[in-house]
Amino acid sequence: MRTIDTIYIDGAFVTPHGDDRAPLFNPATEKQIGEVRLGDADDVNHAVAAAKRAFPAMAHTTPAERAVMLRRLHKAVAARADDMFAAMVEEYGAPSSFTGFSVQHAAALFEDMAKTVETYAFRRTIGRAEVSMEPLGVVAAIIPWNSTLGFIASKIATAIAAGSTIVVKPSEMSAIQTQVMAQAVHAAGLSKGVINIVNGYGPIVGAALSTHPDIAKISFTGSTMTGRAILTAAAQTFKRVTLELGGKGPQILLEDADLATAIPIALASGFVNSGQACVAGTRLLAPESRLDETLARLKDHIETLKVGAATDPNAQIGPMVSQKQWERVQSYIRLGIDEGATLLTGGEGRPDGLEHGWFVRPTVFADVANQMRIAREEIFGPVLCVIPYRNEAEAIAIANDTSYGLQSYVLSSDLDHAKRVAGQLQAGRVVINGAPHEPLAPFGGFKQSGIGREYGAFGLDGFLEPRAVLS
């Protein structure tokens, strides 16, 4: 049993004032593996005060000095790659392919932002005005559990690049991963108070950060419902916000798609991170003219996917993070049946051969109407809805008929055709034929998928205020 009983404030690991404890579980076994002591509002006050003290000096650093800091963080995080991989396997249980990407991605974010700082125009001349891009002040970052390492890294990297200081509130369910990241951050040797990390519950630590008068900006990744509450709280003091929220990503399978290639890509996009991803393409829009073949290929391919623990290198889908999340996914599978959708494959319960662990049977529903709740609400598990369409215009209309707009997908054998369709989709990102992640491209959502963008220069914009001096 691991006991995590410190938080990171003002350059030191300290005992929290808060005395709540939260259990930590291995989702593949359902066994408790540890406990974390959580911070409270007093700990938030101490962390914000430390960040506020550190801000004036940080704000006066040059872009070159910030790039050096970011590369020190990159080196320190990369040095703990094995420990981060092990922590993510034990505490989160994602397949090794996703975990490997996540660990590499977390370290790379600092190098990517260092390159951005070196090319970003912090000073610009607009007519007779001299415009400078100024750091906002103390930033609060509130992090979910489904990609803890990457989210912490991206928000710290952007704050440092902007010349701000930061207080991070990670998920209490990710305390082992957070501890390794905090140790890496400490090893990078930045000035005291520049980076602070406080474990705690959202309604306590998150709420205290959202209303704190000395917080200038909140960067939040998580559910739309929580984002709405943070936005409301932040409005009282006009805090700047970046909100990366939920999604119900459509995948448009065009009539000219090569199904042998497209179906594996569609399932990989729909079940990415075991379905626990806001970017998952959980609505597959298939042409009626090819619907039977599409369903047959989906059924055949999904039954080759292996569900299992992260310790199994062949596993492609891991467990849900918690019993609560497992029960949520089960409830949506029952709801889909009740709504009249046809269960093509999967269903309730655990996959055959897995008696323990929060594993879900990869599930595909056919005969789904876009007005069904399973097609409109974020399930956050390996559940795919197949929605037929008659023509391309209807496919685009169905894709855009959602309150979300984070990431959409187009599958086609004709790249120009795919790009024409992509240009009509209301989403912050559109991925064509499973294209790989582009680390410097903006990431964020339209509509209720959020406000603002992350990564690269677009992410840095949101952490800065332009000041114009006219002479």
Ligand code: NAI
Contents of the next structure:
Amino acid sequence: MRTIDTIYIDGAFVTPHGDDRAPLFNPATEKQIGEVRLGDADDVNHAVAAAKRAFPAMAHTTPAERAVMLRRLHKAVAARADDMFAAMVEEYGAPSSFTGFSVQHAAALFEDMAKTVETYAFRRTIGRAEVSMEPLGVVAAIIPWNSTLGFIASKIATAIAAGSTIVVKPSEMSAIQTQVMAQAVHAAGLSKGVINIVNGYGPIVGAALSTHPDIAKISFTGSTMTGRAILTAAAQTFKRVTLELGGKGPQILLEDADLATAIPIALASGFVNSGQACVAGTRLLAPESRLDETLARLKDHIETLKVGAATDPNAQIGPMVSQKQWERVQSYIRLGIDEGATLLTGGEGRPDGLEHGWFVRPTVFADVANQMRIAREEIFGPVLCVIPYRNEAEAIAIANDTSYGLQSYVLSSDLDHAKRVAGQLQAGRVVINGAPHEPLAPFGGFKQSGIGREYGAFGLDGFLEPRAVLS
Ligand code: NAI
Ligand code: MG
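Okay, that one was the form predicted alone. Can I see the form predicted together with the named molecule too?
Every component of the complex follows; first up is the chain already shown.
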């Protein structure tokens, strides 16, 4: 049993004032592996005060100095890659492909932001005006459990790049990963108070940050419902917000797609991070003319996907993060059956051979209508809905008929064709044929998938306020 009983404030690991304790579990075994002591509103006040004291000096640093800080963070985080990998395996259980990506991505984010700082136009001349891009003040970052390392890294990196100081509130379910990250941040040796990390429950620590008068900006990743609560709370003091929320990503399988290559890509996009991903492509739009072939290939390929613990290097789909999340996914599978969709494969319960752990059977629903709740709501598990379409115009209409707009996908053997379709999709990102992540390109959502963008220069814009001096 592991006990995590400190939070990181003003350059030191301190005992929180709060004394709530949350259990930590290994989702592959359901066994309790530890306990985390959580902060409260008093801890938030201390952390914000430390960040506020550190802000003036940080705001006066040059971009070159901040690039040096980011490279120190990069080195310190990269040095803990093995520990981060182990923490993610134990506490989160994602398959090794996703864990490997996450650990590498978390370190790379600091180097990417260093490059952004070096090329970003912090000073611009517009007619008679000299415009400078100024840091907003103390930033709060509120982080979900589904990609803890990457989200903490991207939000810290952007705050540092802007010349801000930051208070981070991770998920209480990610305390082991958070602790390794906090140790890495401490090892980077930035001035005290620049980076603070307070574990705690959303409605306590998250809410205290969202209403705190000395927080100038909130960068949040998580559910649309919580994003709405944060936006409402932030309105009282007009905090700036970047919100990266849910998704119900459409994947348009064009009629000219080569199904032998497209179907494995579609399943990888649908089940990325065991389906616990805002970017997951969970609605597969298939041409009626090729529907039978599509369903047959989906069924065949899904049987080759291994569900298992993160300790199994061959596992491609891991457990859900918690019992609650497992039950939520089960309830959506039941709902799909009740709504009249056809279970092509999968269903309720655990996969054969897995008696313990929050594992879900990879599930594909056929005969799904886009009006069904399983096609409209974020399920956050390995559940794919196949929705047939008659022609391309209808496919585009179905793809855009959603309250979300985070990441969409197009599968085609003709790149120009795919790009023409991509240009009609209401989404912050469109991925063609499983293209890899592009780290400096903007990331974020249209519609209820959020406000603002992360990564690169677009991400930095959201952490800065322009001041025009006219003479
Ligand atoms: P959540 O959105 O409630 O949690 C995300 C973060 O917000 C956590 O750090 C949480 O403590 C914090 N939070 C919760 N309530 C808050 C409040 N009132 N004020 C400030 N911060 C608050 O997500 P949850 O409940 O863990 O998961 C529920 C569903 O949300 C999932 O099944 C999934 O559909 C969706 N989700 C989407 C994510 C994404 O990346 N877009 C990430 C996590 C969940
Ligand atoms: Mg919640």
